[in-house]
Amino acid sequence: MTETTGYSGGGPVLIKNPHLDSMEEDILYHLDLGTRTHNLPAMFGDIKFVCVGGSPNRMKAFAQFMHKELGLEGSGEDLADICAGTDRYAMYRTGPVLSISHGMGIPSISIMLHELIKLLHHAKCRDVTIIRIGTSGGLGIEAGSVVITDTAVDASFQPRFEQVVLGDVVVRSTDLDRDLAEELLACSKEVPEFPTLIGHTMCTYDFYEGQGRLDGALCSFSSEKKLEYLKRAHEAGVRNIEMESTAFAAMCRLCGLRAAVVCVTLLDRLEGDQIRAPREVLREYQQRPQRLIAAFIRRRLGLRPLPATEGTTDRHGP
């Protein structure tokens, strides 16, 4: 059974849930919010920017960067999480913008986007943008790049997120919104010190055998295996690898939100499979995507970019 149907490109949060407009009370335990016991309308309606990625404390540095991006009172050092009753997520608000952790791989973030688009339904947000930011593995370009996903493919080069449903299998779309990757591509003249490309991102259940990599504790393939498969993923236009994309894509997509992926290369899987930069590098590269992504919210905005004096006092991340 294949699902393509949902995506608007803006308006309303669509839930394509029937079930839900008979239930007294939503309870979105992983989140520690609910709808009885929060005013999600009054705390979270005006929200158009949610930015999503694996690592708590990654989020979170990303919500202090955008609050100086944006200008806002303090010195945003005080944020508090708002999902601080569970240890599942966390979740920082600053102005318009959500910035949420999704933890690590399809399972994780599937949980999550499924309380998160509850809760941007039930608090009645309309024409809100979603970006996954994080790091990914590289194929072909160099450790540092930033790829934005035009189509998140399976291991097997395909468009598309397979969900086992009551034992069967349903087919879904992974296809992004293009014009947003573009709008984003324009956005990354404004941080040139890095290269940013639009390309296919592959997402695997595993970051060890599903992305064939050599140094796990089950490894059932040659060298040259690996990297004759590296290279079709490679021909067929896959330029990174991640382990969240598909469904991200496939849920966004059914749900009205208009969606991107956006990640940093760490290596380029080509050429080797541990990453070995230094950690103050790696740190580096895991601001380019938040660079970019302030860019673009502040465009969208309306805002002047920021010289390099104003915002931060490090022009290279928050």
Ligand SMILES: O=c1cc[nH]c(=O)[nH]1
Contents of the next structure:
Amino acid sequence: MTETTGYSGGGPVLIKNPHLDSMEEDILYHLDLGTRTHNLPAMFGDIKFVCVGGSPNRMKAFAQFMHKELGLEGSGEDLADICAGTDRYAMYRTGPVLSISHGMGIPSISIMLHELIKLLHHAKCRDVTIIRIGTSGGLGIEAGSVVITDTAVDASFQPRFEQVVLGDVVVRSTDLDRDLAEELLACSKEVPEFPTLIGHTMCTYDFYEGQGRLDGALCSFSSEKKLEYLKRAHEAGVRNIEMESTAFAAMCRLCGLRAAVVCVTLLDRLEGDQIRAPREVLREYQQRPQRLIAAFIRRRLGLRPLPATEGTTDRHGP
Ligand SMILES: O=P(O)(O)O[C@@H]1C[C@H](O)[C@@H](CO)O1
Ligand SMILES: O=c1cc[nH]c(=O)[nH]1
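Just the form predicted alone so far, so send over the form predicted in complex with this ligand.
Every component of the complex follows; first up is the chain already shown.
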């Protein structure tokens, strides 16, 4: 079954679930929030930007960085984890920005997105832009480049997200907002210290065999077959590989959220599999999408560009 729904950015957050209206209470279990226990409109009603990424420490560091970038009072060091009651995900807010971790892979981001999208709906948020800021493996581009995704594709290079629902395969479109991608590319001129480009992002279910790596605990193919596959991906327009973008694009699109994926590349997969860059270099790499998104949010809020900024990082790295 193919399910397509036109993208509708800019308005309310749409919930595509007729059962939700008849529920007296909605418990967002993995976020440790709920409609009876929390005043969601008061807590989140004015959120305009949601940024998501795999690591809890990175998303805390991003919230602290944004706090400074927005010129808000205080150092931002004391921002509290809104989901502290659970250790599944971490969530921080500063001004109109919400920063949330999603763990690794499609099942993990998908659970978080179900609950986050319901949260934004219950909170009556409008005109929300959501951006995944992540890490990835590059294809034929310099390590440290930032890729803004135009289309998320699966491991067969198709722009689709397949999910088994009640035993049937449901296919969802993974188109992202082209205007938003172009707007982000324009903002990259404010952070010229690293290359930023637009390209397809391939999303896989695994970091090792699923991404054509030869260095996992299992490997069922030769190094020639691996290179042939990665080159085919490159020819299909893929510039980076990660593990969440198809589910993210499909869910946000269906729920009327304007969405983008912005990932730094940690290596060029045409040159190897192991991530060999020193931790210090990787820390600086993972700040790059943060710096671009800060420039974008500042521009959207009508704030002047800051002189050369540096993103913050967690001590743990990517
Ligand atoms: O957002 P992050 O950097 O966590 O995402 C990528 C994709 C996988 O979840 C993970 C693999 O190392 O990094
Ligand atoms: O190669 C990489 C690097 C980061 N994340 C991925 O999914 N793949």
